[in-house]
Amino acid sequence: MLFSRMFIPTMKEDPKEAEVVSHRLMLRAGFIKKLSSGIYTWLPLGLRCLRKVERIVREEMDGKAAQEILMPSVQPKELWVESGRWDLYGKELLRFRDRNDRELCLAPTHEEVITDLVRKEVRSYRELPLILYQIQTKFRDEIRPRFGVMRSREFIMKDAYSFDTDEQGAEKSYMAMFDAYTNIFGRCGLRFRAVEADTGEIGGKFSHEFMVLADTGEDVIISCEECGYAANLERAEVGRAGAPSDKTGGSYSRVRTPGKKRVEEVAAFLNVAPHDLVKTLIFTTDRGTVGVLVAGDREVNPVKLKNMLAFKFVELADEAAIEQATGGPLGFSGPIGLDIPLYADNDLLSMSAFVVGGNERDVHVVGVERDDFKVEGHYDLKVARAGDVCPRCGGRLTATRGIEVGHIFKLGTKYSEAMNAVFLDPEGKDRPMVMGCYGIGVGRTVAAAIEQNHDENGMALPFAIAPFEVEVLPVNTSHAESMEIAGSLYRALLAHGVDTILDDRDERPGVKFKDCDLIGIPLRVTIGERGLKEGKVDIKTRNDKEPVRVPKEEVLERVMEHVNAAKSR
């Protein structure tokens, strides 16, 4: 490809609108540009290692014996009756009506479509296992879109589903796809770590993140290090440290605390350490009010109390809910004599003479032991943080940044079972396919690519996704010799199968440069003048500072050196 004929319309100035390094570079490149809020073209460059992507991850799919199909994008509103979803999915599910007043909606996921196609089609246990994948265009209407692709509300997905016999196929399945994506992202060049998470709107027992490590990622990743147990922040478990409090209660006091309702205000006030606090915090359950104890200086795990305690909803309580539960305003909330349901998290099982809220403005009451009050039981509450205890080795937990690029889950029979999926056994009796679902953010994964491997100057993109693999920069274009040079060499690669460009631009060299380096390509090879009255040339990698000089001759070998190393990593 010659870059004079290429559409490339790159920006000088970093776009006001961008927040993250992605979203300004993949402006200034030329990558993508906006059309609506949340709604992107790729252009050519952006699109080529959009193709890249999608390409692994055909390849991979198709390894593990997945069949790619193509699903509408739009989709009836009464497979989501069935499913039990067209009401409880947010606003993120755009609806509309048709000429015919039909209500239909536009596809944020396609666990209907498949369900329904599957169990039309599929009768026998003699059609299963069966892994049926897409790559294909969502849309999710997001409240405030951002960060450029990464979270747009168009994007590019792709999702894969799996019908079993039994929970052992199921498994069989999952790990399949889990080494599939083992294998997409560490093919990308990527620095990545598969985490446990929660299942969210999908549903189902069980999932696992694929996290892009990166200090930019919008995710926190919670994991030790000596035992290799990772999870997202929503999912990470805590392990119980500090040996059972034997004290019994009864002598506590209460004290006047005059404009003091934040945790910080109240434990200056009363000379203790926020830890020796214990929040009292009031949610709104399907099941009811009900009171949610934590440690001062940590905060409760809404996921976890709704997955623990098995809530349908859970969502802190406003101020009047909170006034008719406990009898005090906002901020003074505290368990003795409340007659709700209270549960507390494993920390208050080591904690003794600490410090809750009086139920009563300005008021607070010391001295309180567990037996003060009555729980339901206690439970891992809170979000996990650094240093804590590691809930299976016992060592300490680390955190780190990530972005999901993709996600698996182990859906069982949550769909199979609305929508009668069924299949007829070896002794011909009806029985739900047992289901999992995968999906793979394929624009997310290029912007994340670029959030792990940039610099000052741009992207430093992987080998195996950025939009061409090399290029062949003559400085100087009015020279005949350097274009004979660059011209062979050019038409020599692209007859090995290296993805080339070639810089046939009039432009200053130092343009030349910088564009090279804002669209991130792993190999330059400068042809200037200068260096070829010594016989040579400049092969330069993208993230070295300074070329190697080599012969002319024998360029083409040592470019190809570093291709075949870059395939074989």
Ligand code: ATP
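Bear in mind that the values here come from a model prediction, so they are computed numbers and not experimental data. Residue numbers count along the first chain shown, from 1. So that the term is clear: the rigid core is the largest set of C-alpha atoms that superpose within 1.5 Å between two forms. Compared with the form predicted together with this ligand:
- In the core-superposed comparison between these two forms, H454 has its Cα shifted by less than 2 Å.
- With the core superposed, R85 shows a C-alpha displacement of at least 2 Å between these two forms.
- Once both forms are fitted on their rigid core, the CA atom of G186 lies less than 2 Å apart between these two forms.
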Second form
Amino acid sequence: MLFSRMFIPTMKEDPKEAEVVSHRLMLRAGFIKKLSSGIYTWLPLGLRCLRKVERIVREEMDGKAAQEILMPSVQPKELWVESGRWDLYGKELLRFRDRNDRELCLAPTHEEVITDLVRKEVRSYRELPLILYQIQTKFRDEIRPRFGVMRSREFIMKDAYSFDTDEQGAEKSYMAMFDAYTNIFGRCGLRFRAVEADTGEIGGKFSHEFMVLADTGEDVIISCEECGYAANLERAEVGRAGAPSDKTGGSYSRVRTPGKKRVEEVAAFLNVAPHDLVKTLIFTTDRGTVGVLVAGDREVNPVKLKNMLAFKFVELADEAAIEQATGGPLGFSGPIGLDIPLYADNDLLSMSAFVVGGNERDVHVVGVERDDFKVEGHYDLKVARAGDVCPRCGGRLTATRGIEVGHIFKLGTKYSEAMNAVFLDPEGKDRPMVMGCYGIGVGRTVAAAIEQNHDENGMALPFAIAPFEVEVLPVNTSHAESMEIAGSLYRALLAHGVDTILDDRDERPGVKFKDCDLIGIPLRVTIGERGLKEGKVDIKTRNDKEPVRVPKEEVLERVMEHVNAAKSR
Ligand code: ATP
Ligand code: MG
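Same protein, different form: I have the form predicted on its own, so give me the form predicted together with this ligand.
Next comes the full complex, and the chain you just saw is listed first.
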């Protein structure tokens, strides 16, 4: 491709709306263009990256015998009513009516349509297992679209769905997809981690998020360097710390803490550490009002609370419910004398002489022991953080940030039961298919790659997904020998199947170098008059500071060495 012919609407100024590097660079380098909030056009350079990611995705999916299809993005309401999600999905689901007043939606995901397809076409256990996938446009009316294509409203997703006859089969499909995802993100040249994620109502161990490691990521990953345990913050477990306290109770006293409500205020006033306080949080649940106790410097993780104690829903209680349950106002709840079920975090096991709320305005209780109130039990209920004990090996947990680029999930029979997707087993009995679903944000993967690979001059994309692999850059386009060498190298590289761009523009060298760095082309060959006087040209990788000068006769061979090394990585 000739640079002069490329449609690259770059931006000179930094776009104001861009909060993260990838968004800023994608706009500046002419990868994407905003149409309206959370809705973008992919321009030629960006689309080249996107297509390269897609190609890798297709190869790996096909490698696991998944078959590509393409489903519609406009879907009838009826299917969503059948699955129960028409009412559950909320405002992210964009709904509208056609000329016949039929209700439709723009697909945020495709479980309904795929389940409908498979239930109609698959009859017998002989036709299973089946994995189908597509690369297709999704629409989710996100509350706060941001970071460009990283969290947009319209975006491109690869979604795959597996159908098996039983749990074991479903687990095999799941592992095949896990494997494919590991290959995909590895081949894209990304540093990533597969982390355990919440499985919600399905339960079990079969949900992983694939996270690209980047400081700007929205998600927190808790992991253990020693044993490899990794989970997202929502799910991350914490091991027990500290020896259990054996102090007996009965020696507490009530003290006045006028106007002191927040943990730090109470701790400072009583001259103790925040960790010496116990917070009593009142939750409304499907089993009525309950209290949850955590150390003052920790937070309750509502997802763990819900899963651990098998609640259908948990929600912080409002002021009225708190007053009704405790007799005191918000901010002064405590466990002593409460007659609602109390659940304590494991930290309380080792705490002694702690401070709790007095269930009365401006009153706290000091010198409290575990004996002084009754709990249903001690559980792992708090939000994990760096420095906590690893739940698997007892090592120390660390926290890193990541961008979720993929999510694999065992669905079980949730949709097949709701929508009656059954097959005949060998005994001739109807059984629901066991399903899995597997998503990759293709556009988000491009953005995450930039987030992870850039410097002050622009993108530094991995070879496998960069818009071009090599740029041939003649410094002075009116110098005949430069142009001749550049032209023949360019043609030779194309003939060798190397994705090459020739910067044939009559621009200042500084402008050309800047653009090449901004776009993040992994390998640059600079052909200048000065070098040619010695019969040499310069080869530079995007991540090296200095070029390597090579004899012009060897340049093709040397470039091919780089290319082949990058391809075999
Ligand atoms: P998130 O928690 O980031 O909202 P999600 O759990 O809603 O993601 P899934 O429904 O599992 O995402 O979708 C599969 C993949 O699609 C995600 O892993 C992500 O890479 C991508 N994705 C989801 N929402 C968006 C979006 N608004 N913009 C771009 N990509 C998205
Ligand atoms: Mg989402």
